[in-house]
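First, one chain by itself in structure tokens, the form predicted on its own.
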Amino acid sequence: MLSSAILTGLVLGGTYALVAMGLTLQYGVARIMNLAYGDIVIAASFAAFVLFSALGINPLLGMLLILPLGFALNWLIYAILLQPLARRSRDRGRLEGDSILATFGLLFVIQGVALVIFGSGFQSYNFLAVPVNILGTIVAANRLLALVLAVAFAIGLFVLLTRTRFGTVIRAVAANPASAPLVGVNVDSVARFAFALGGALAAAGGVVISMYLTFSATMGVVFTMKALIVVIMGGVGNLMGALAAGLILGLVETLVSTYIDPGLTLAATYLIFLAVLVVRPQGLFGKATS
């Protein structure tokens, strides 16, 4: 029972962890605090479902599609909504007040759209639900996959951040953005794409949602707060902390469920959460501000 729980809650919290890091993406470089962000998700959920249910597309496939298509979206919005924001408000904490209130607005824009099409119903897909026998412990497959999926996400990021060039440019902007451009670094650009980055890695997180969660067209706000604890937990910019928090709250909401009462979930991710505030301000693996 315990290692069951223990599988479910990593499987959890790896989704959490792919979700989040999207996120810690557009606010750790592009300074965007994106309230449409679980939006992004459910969108992306419901073109799995429609994918798969209406023309029998694996999910998996349907990846190869979704994905460049929420890079794309995520660029657009970037580039009509939010850049000119970006470039009025030279001040971090003014662009956060603006892309506030400017994603808020966006939320129920997706949000609007999704329950014309899809209605207010819980929506899912039967792929790859079969038990699988892991050290006697038995899962499904389709939350295996999900699982797998949301680590060999996090590596490749983690490689592309951390090997690449361009990884190296994209941490330069996050760490300090005013001093980027005088090394020739574009901060428009580099936001810009990171934010469609991130756009991506929310789609891909809807993708594996729809693998094994039923979804509604009202749940975004759900996976944007999640996201959100995730990422303060974590430490803002930090892919890791993003990881090991997303873990830490799948983990801490199964055993909970499991053990105490479902009810109580909410309250103890939030008990979590606040724990962190209040030993670590700057997050799990954020450094300390001086």
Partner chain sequence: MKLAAALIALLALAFVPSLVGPYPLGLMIGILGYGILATAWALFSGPTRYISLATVAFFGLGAYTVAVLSETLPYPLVLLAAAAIGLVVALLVGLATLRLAGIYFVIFTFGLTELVRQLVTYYEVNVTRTLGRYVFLPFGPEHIYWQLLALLAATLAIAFWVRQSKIGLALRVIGDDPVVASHLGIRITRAKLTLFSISAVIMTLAGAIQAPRWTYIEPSIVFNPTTSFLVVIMALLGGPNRLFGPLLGAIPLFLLFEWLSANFPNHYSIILGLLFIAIVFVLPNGVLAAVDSVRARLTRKEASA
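Coords for the form predicted in complex with its partner chain, given the form predicted on its own:
Shown next is a single chain and nothing more.
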């Protein structure tokens, strides 16, 4: 029972981590507090849905198309919409305020376009809803996929960030963008790349969750908030933090549901989130600022 609950929790946590990972990159490196993040996730879900139901393209193959599209779209969003704001305000507080306002607008635009195209109804389809038996616990393959992808992305990005020169450049921009030009780093293009990569990860999350979650055009904000919770709990800009926080939230939710009361799952996740911040104001893996 316990092992089953833990496994189920980890699988759920994988979804949370997967959805949050792109946001931590966008916020940590490009310093964009992206309130439209969840709508990118939903947009990718719709794309996967269309490919699957209209063209019969397997979502896993669809990902090969949707990920680059997500990258390109977010690249454009940054270049057109956010880069001027970032240039205008080199200090962090100002950019935070501006990016909240601008991406709040973007949220409505993406949601509005989705509403016009797809209407407001629920969309859902089934893919990979096959049982996988792990140590006697049955989990759905599509949910397991989310966990596997979350772990793979986290490790892959971790290696990219810590073991390559380009990764060091990205971390340098994240830590001290004002100094980056001194070593010849084009902050704009690194931030744009990080934002676009974050967008591609969001798209990956969107494709995977569309295989098992019901979604609608107006649901993006749900994912934005969940992702923000995970990112903040893990510590801004920290991929491993996002992974850990996602898994912890999944575990807490499942354990509370199994052993206490399903009615308290969300209360428990918020409680654990708040408790973490009260004890560690910079998040699980964040650096103390002083």
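The shown structure was predicted, so the numbers you read here are calculated from the model rather than taken from an experiment. Residue numbers count along the first chain shown, from 1. For the two forms, the rigid core is made up of the largest set of C-alpha atoms that agree within 1.5 Å on superposition.
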Task: Met225: Cα shift of 2 Å or greater between these two forms (core-aligned) - done: no
Task: Core-aligned C-alpha movement of Pro262 between these two forms reaching 2 Å - done: yes
